[in-house]
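Below sits a lone chain in structure tokens, taken as the form predicted on its own.
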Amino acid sequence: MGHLLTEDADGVRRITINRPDKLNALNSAVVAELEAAFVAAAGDPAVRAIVLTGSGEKAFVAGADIAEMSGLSPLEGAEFGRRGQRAFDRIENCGKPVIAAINGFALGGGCELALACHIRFASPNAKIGEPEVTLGLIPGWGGSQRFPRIVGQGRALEWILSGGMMDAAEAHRIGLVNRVVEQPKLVEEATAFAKKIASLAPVAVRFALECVLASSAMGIDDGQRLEATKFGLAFSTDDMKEGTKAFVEKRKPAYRGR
């Protein structure tokens, strides 16, 4: 992992992109770096919870490297859009809460990749946005899908047709960001909020985030269909039998995720 940097404690995984010199843009080696540890952490039974944030005061990730992406044919620049949703679709889908810690420019594939997290917190001088249409291409990395699920059509559209960049406050009022955090406290803030999460029942929050993320692919019908299985499903395990006993004796309950 030459270019991310990990640590652990109390059940949260935190993962920085290492590149500041780039400004953390995102190269192929590093998209697939990024792709590794997520798998990693995924199958990792002590990680609950994950921090995502970039080195450095200036940047989460500052966009794809132009430069690598210059000189693709369209048949290469395809692959490198596979490569990079591909990515993308394994943290959004790794199973546990990925929060995300905008310390700064989260453009292009930045910005998609703090879409591909569940949750996120960003500092004051953040600046988020999909310029790619200032370059002559499209959002590459799952930007046109997650984007208007999460603020919405008209919205998504306002940033992406014009390339424009919002600071953390507009982010914050159209719902793309959940809080904003001075920058000395942000990964601080991130990771408690991760351990809050990890101190929970993880069966249990794995279940609920799979139904949240599942439910702008169906209909309600659908949703309350696979909602009530995992529902059901919850009361096979181990920590709900814990959580309830804990609430009666009125004491913290010990999960262990089982």
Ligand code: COA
The other form holds:
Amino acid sequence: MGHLLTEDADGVRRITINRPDKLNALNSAVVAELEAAFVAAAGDPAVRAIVLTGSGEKAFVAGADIAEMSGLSPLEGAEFGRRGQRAFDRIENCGKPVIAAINGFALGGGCELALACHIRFASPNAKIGEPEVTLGLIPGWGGSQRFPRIVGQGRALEWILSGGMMDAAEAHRIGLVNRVVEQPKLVEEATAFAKKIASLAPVAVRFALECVLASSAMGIDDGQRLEATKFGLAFSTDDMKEGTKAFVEKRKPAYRGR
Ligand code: COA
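Output block for the form predicted together with coenzyme A, input the form predicted on its own:
First the chain shown before, then all remaining chains and molecules of the complex.
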């Protein structure tokens, strides 16, 4: 596809946003490609985990494309927002763990993209933030909802209202980023972590992911009912039988994703 590079190895699909001359800024075409890429990955049983990164050493994604946004009418702006939200929802709900490897600027739409991923690794040169208010805008691709869910309302407001950029150490300190990894090893470590997950029972991984994601939309009673249902359903899988049998037989399990 036009602005995306993809590479598959050992159950992990690596997707690289490749628009380095614009610091990988997301215009409508790239958003549409991203959505299609995640629909494809969701439907491909050979893909068990995904790593998402940006090309070059400077930017993950420097935001939504400001040049494109500058000419939009209010209705077009709303539609631009909805399309991005839909694409990022598809990422969050693709049923497979998505690890963002934040290799530099993750601003505005780039920060929101990282927030839609499930786990975030960042290089020390990462700069993360929601500078929309500095442009007379607000986060429009889910940032006002996901940011507070991940780091808490006070911290989300600190960054969203000021439009400031935090460095990797601060992002790690507040729990926005799971790990900080030196730039040359960032994608490699994110991929190694994804491969570890890819070696586990895919249905169980998906159920666990779905239950945790549901926790932000459900009360604890409904959430635990969902958990009990999925826990029970996991007993119907061949992989559960294989995993428990392998433990008893003191050998490594061979999971087949069913
Ligand atoms: N949308 C469109 N183009 C962008 C972009 C964005 N969000 N971010 C960077 N670019 C483009 C620049 O216009 C420039 O293009 P040009 O060479 O054709 O002029 C190119 O990417 C390189 O960016 P530049 O600004 O020259 O790099 P820098 O190192 O001086 O600054 C940033 C890096 C990230 C600080 C700066 O590009 C920036 O502030 N970008 C916008 C960040 C933002 O507000 N994002 C949120 C949008 S909602």
